[in-house]
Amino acid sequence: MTTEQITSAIREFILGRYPELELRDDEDIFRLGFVNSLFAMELVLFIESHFQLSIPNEELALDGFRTVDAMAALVERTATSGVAAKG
């Protein structure tokens, strides 16, 4: 899966919840003010389910979820580590 495919899937998930939002991939979604703890958990669950991986505890820091780009990097890092793959 390419980085663009990953960012596109994450962006679509966010915009599916907030269709009125105009979101750049490098924008801090926490600073935009619409993210609460429930949505943050939904993001984690979406990423794990959609990309068939398990995010290690040490990767659950807020910075990994601030932007679409950061989440895509997290997916790539986790997927290539091979340690956290579901299955």
Second form
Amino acid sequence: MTTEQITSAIREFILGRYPELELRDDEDIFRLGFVNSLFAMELVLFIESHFQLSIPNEELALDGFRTVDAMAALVERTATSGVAAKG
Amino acid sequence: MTDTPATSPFTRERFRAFADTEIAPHAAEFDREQRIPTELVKRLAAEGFLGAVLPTEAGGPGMDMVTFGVLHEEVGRACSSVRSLLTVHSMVAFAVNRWGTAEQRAAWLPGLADGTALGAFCLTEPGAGSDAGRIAATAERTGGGFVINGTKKWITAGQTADVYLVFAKAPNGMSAFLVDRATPGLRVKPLHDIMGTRGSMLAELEFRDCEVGSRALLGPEGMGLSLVGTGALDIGRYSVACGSVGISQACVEACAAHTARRVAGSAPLREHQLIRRMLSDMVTGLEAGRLLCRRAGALKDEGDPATVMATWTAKYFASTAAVSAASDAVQIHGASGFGAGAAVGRYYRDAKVMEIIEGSSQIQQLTIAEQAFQAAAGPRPSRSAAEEKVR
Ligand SMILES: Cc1cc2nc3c(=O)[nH]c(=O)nc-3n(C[C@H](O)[C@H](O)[C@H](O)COP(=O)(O)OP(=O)(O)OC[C@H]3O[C@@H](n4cnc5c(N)ncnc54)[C@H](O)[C@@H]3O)c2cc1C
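Mind pulling up the form predicted together with its partner chain next to the form predicted on its own we just looked at?
Up next: the whole complex, starting with the chain shown before.
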């Protein structure tokens, strides 16, 4: 899966939940103020189920979820670390 | 439609038999005495029910979430106080397993799985309930960790828990901490004579210069509420939704039995149409609530993010249905439903709590409506369309 494919899947998930949003891939979704407290968890669930991986606990920092780009980088790091793939 | 996988040792029949022999006959006593005996907690642990949310590698029974929901429904049918204990313990076990470091998991999961360490969830404060952003408890950094100061109130199982999952404001934002009961500076004050779930052993906790090591921090600093709290509350909300279905089931069973026995006019109550109307509403609320819970549980098993909102909807519906069922159940029983020790009176008091905890009905209405507005603002791409694009 290419970075662009990962990015577009994440963007689609966010826009699926917030259709009116105009979102750049490097924009801080938390700073935009639309994210409610449930959405961080939905994002984690989406990333894990869609990309079939388990995000290691040390990767669970706010910065990894701030932007579409950051989330895509997190997916790539986790997927290549080899230990994270779901059984 | 079957509830539990055919190959699983955990079936509704097994849960029901346990609830009927070990819990239901004593529920009035738990309510009166305002406590759940340690022996019952041990039996729940021995059955694998306390650690039910944990996978086998964490010492749990590896129950799927639909089955977990059926367990909480059956225990909730027998006694909401016991179900409340399972709820908060499961929330803590889930959080440690999901967000804990290897060290935290090794320290706490064996005890949480076998019941030698009971967990409690500590978010609410005297000045902050629904609006968790108002939490005043602080966790200041010290050389070796954090110092926690503040008060937590209405903490289920707070009287007996061994480990508290505590939310406090740290330098980088709201954070979650695992606090051992033996930590100096922590005082536990029992809360007595609450209206419902009277056996749930509530406490107020006072943290005064409570020093915890940096290994007490659960999950990333600053994501205590958005990740650890939200994840744990999702499990708690699911448990309360299923427990509410259990209350409705108990009401239906009590009313079916009572209306067959009690005669009014020339016929048993069950022959009167106005009574049948109440019963039919009760059954419809019960069945619909159970289906919403089943859906939320199945989405959890699939790891589908839609489970978060499905759980809100299930809890909102099932808790209001339980209050309505319990109110009608008291009505159908007349004075005998109102008297001391009446089971339906207990269901009524217990059901009311379900509309307040794990997100009150009003907060659920706000959240569900907000979601509806977002969904209506534009087409939500289907999962398959998204998948289409990445392949
Ligand atoms: C039996 C019991 C067990 C509990 N166990 C625990 C536990 O284990 N751990 C824990 O942390 N807490 C626990 N709680 C506390 C519980 O989570 C809170 O009571 C709940 O979050 C509501 O907060 P509150 O009571 O402060 O009410 P408030 O937040 O003060 O709300 C009061 C009323 O106003 C409504 N309201 C609030 N905000 C809005 C709004 N924006 N718009 C419209 N209406 C609104 C509410 O729905 C409610 O009807 C328990 C409570 C009870 C009764």
